[in-house]
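The form predicted alone is given below as one chain in structure tokens.
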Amino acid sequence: MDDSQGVTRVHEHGYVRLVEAWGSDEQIVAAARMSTDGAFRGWGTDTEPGDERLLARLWRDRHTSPFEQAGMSLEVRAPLFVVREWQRHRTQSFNEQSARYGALPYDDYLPSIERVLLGGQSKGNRQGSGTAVPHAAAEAWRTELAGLQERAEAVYRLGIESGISRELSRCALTVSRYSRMRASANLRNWLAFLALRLAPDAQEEIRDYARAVATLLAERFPRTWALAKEGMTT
């Protein structure tokens, strides 16, 4: 869900934002027509085509240098489960915030019912979920989660409030405690992310942050979204 600002909403206290982007799908084919001193001359009509067949052609012969002419750098917040694996995409820049600069607001991520539901353990994919959970068993793990979560903000600020230090009290946090981050990166980058986060086999919360991210690309780069997501799971 996008808001008045800009900013699209994932779960309850999530949300990717964006910060900058730079380039567009004119500015792609004009790095690329650079090789024959050449510049962007228009896009085509019904009756007359025009520089979408040199796009497409780029991106269908993996012609990938100019889509590094552009990109895109984002607010996000999320799980830190989220983040950390967010974060083994290497071609990105990011700067997180710290826990031990200040207190990290008591927000958690509670999976849905329905996503307990639906997250027993895969019998393909040995890192992944996707099998059926009975509804007693899912109920009861998601009741102790969230009094795990109520018992371990109340140790964090036990430990602040002591006099514990910030780097020393956040130990007793989850990895379902949100942070905030910014990520950057070239669109080529982008769109790499967004192949193996969106595939079917991508762990679901980071399928919807992936979601979010490509809404915002698909309204800066519409061109290159269209041929891009072929062959993606939206």
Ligand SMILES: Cc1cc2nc3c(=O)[nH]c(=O)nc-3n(C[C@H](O)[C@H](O)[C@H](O)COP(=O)(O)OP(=O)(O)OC[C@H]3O[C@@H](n4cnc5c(N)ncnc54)[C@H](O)[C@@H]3O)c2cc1C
The other form holds:
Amino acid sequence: MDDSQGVTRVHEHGYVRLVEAWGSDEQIVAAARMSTDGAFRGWGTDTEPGDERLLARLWRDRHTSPFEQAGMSLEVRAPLFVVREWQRHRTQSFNEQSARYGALPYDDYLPSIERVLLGGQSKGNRQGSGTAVPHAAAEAWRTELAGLQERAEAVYRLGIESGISRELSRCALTVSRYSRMRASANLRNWLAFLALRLAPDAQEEIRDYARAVATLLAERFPRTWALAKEGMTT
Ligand SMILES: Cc1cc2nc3c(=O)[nH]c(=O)nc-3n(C[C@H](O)[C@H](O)[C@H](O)COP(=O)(O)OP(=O)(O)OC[C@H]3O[C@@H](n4cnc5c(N)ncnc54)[C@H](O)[C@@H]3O)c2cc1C
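What about the form predicted together with this ligand, after the form predicted alone?
Full assembly next; the chain just shown is listed first.
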């Protein structure tokens, strides 16, 4: 779901917000033309082809450095297990909310019943999910998880209210607790992130975030996205 502030909501408590984007499809072409002292010449028309041909050739031939002349900085609110997967992408730069400096708000990711019903252990991918779970088992596990999250919050608050430091009190929290971070990267590396995190073997929750990133990227770099998404399994 998108709103007018450039925020794409993800699940009940999460979002991806565009902080800023730099560069454009035109600037990628202009950067490539540095090698010949040239400039962006314009996109083609129905009858006259233009610089979309050069952009396509750069992408096809993996002439990747011009795609490093553009990028995006995003603010992300996501459960800790998603943040942990996300921060494996070392070519992004991160700043994250400190749970030592302030208490984390009481928002936990509780998977929807639909997600749990189809969240059985995958038979073909030892890391994945996707098989059916009986309704009663799904309901029972989800209720237990909600109870555990409530209990975790109670122990967290008890620690803080008892004068135990925030850095120690957080031991009570689960990886479903939400954190907030800024993630910044050039366009080449955002596209590499999307190729990995939109793919069906990535966990569904980070795929939902990757879809939000793709939406923002497509708005700002529509021609590059049209080329890049061709090679991605989403
Ligand atoms: C479906 C899936 C399952 C995964 N499962 C696991 C898992 O079980 N355990 C686990 O630990 N991780 C796992 N990962 C994380 C994965 O191993 C990568 O760390 C993560 O996807 C980031 O990819 P990357 O290294 O290409 O990205 P980046 O870190 O952004 O790097 C981009 C590119 O830069 C280059 N690069 C960056 N750093 C180095 C370096 N130090 N040396 C050489 N080249 C470098 C590489 O070419 C790399 O592809 C999983 C990822 C996915 C998508």
